[in-house]
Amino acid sequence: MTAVETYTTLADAARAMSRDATYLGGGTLVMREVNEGVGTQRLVRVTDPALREIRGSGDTVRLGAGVTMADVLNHRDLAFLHPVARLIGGPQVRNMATVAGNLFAAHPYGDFATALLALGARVVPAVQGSARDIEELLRDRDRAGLIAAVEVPRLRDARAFGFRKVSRVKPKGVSVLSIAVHLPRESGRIRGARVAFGAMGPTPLRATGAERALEGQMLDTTVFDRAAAAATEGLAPPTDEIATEWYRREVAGVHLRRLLSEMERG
């Protein structure tokens, strides 16, 4: 039998938390385990009402960790995500599936934390500590410990963020892999360049070879034929029921190049 804890802050669920217990948030995931029979019989949760608060300040806007897709939706200054977040399931997925949940889903899930990771996000912990790149959180997940809130710029310019999900079912199909991309520019000539795939390795991972081939680069066919030829350095396609490494190799710059081409035209 399933038991649910139930606490008013995340300070006092991290004090709850141990080896047998599974925080629950949005659920799309860990419930379906439980109903599996393969989950923890212990869980977690928090109704903390700031868990579900979208606040920009500045440069950034800090996502609770329990706003959902569909909040996501509904914000008008992370009108950047809703190209991500309407792709994540369906209405009913979106209804439940959080911000921090999708940066703890398991391969071939995760095409949110694709973006964030495009982004720069940054992660604020539940308990004391400061906020941390999410690259750092995603090398080591199992030992993260529960998340309060995080941080995405704000975007000035929506043309320099772009996001693609290749699926054979579509559109919300689980990812052959996903792409997105940061491509800041000053002077019309890219500058700090970031590349993340999703469902390439057992997290998402940024593509350092297709970064370091557009930075300082002004978008043309030959910067993108270079970004497209260095997509899969450093990763690790995985071989699973969805595609073959050999095909997700094959594929991953070809889409590249045309999430590129697609942002150039605006």
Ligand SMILES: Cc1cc2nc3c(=O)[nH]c(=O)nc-3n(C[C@H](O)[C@H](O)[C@H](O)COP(=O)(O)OP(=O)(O)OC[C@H]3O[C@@H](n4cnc5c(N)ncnc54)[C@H](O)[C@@H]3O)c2cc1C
Second form
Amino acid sequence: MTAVETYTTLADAARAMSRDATYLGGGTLVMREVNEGVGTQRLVRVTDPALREIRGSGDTVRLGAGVTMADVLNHRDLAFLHPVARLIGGPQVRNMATVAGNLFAAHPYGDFATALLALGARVVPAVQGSARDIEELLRDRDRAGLIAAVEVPRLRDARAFGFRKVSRVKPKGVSVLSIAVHLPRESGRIRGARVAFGAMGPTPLRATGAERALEGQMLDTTVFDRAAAAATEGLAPPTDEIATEWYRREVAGVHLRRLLSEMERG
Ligand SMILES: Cc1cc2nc3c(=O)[nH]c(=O)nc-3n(C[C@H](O)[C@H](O)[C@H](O)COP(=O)(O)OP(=O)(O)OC[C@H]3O[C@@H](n4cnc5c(N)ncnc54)[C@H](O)[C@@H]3O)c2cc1C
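With the form predicted alone in hand, show me what the form predicted in complex with the ligand looks like.
Entire complex below, previous chain first.
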């Protein structure tokens, strides 16, 4: 039998967490495990309405851990993230699936986290400590503890961000891979390029070869070719029921190039 414990604050929930407990976000993955009879016996949930808040302040927008994909789609300040949220599951999933849950979703899920990684989001822990880089969290997410919120930069130029999800079943199939690119520009040159892949490893990962090829350059076809050629440098994509490692390697650069061309056209 599974017991569900409800707390009013994340701090209380954090104190109640233990090896045999699982935090319940929107439950799209956790409840599937419960229904399949796997996973833990204790579910811990929190009712604090702050977890559903989206708040802009200065250069950042703070998304509470419990903000759902549907909430993202309903928020004007997050228009640059709408193309990402829209591609996560169907309407029922989007009504429940949370931002924090996506950070912990196992391969091949994590499309939203891929976008957050490209944007250089920061993750706010529920107890103690300051916000940390999302990349750090993804590297060691089994020990991340409870998450209170995610902070994303408020984009000055939404055209600097692009997202593409490659799946066999359109529009809501599971990712063969997803790509998120953030290319801020100064005087036409790319400064601070970030490229992230989803479903190309155990967690969303940065494509550092492609980033190097883009950094300091203008957006043009020669640069796109170089970025595409370096797309999978240092990555070891998995083989699963959706695609083989070989296929993922073959198509990653092709889709990155297409995304960059779309971004150039605006
Ligand atoms: C039919 C279907 C289609 C889907 N399609 C996609 C898709 O296209 N793309 C995609 O990326 N995902 C997809 N998913 C996976 C999933 O819905 C999303 O990844 C979702 O964002 C997970 O969020 P959740 O709140 O439902 O997580 P939950 O199921 O509640 O939790 C998932 C994990 O995150 C942990 N967690 C949740 N909140 C916190 C927190 N605040 N702090 C610490 N840990 C936390 C939980 O303990 C658990 O380990 C799909 C799922 C289904 C069932």
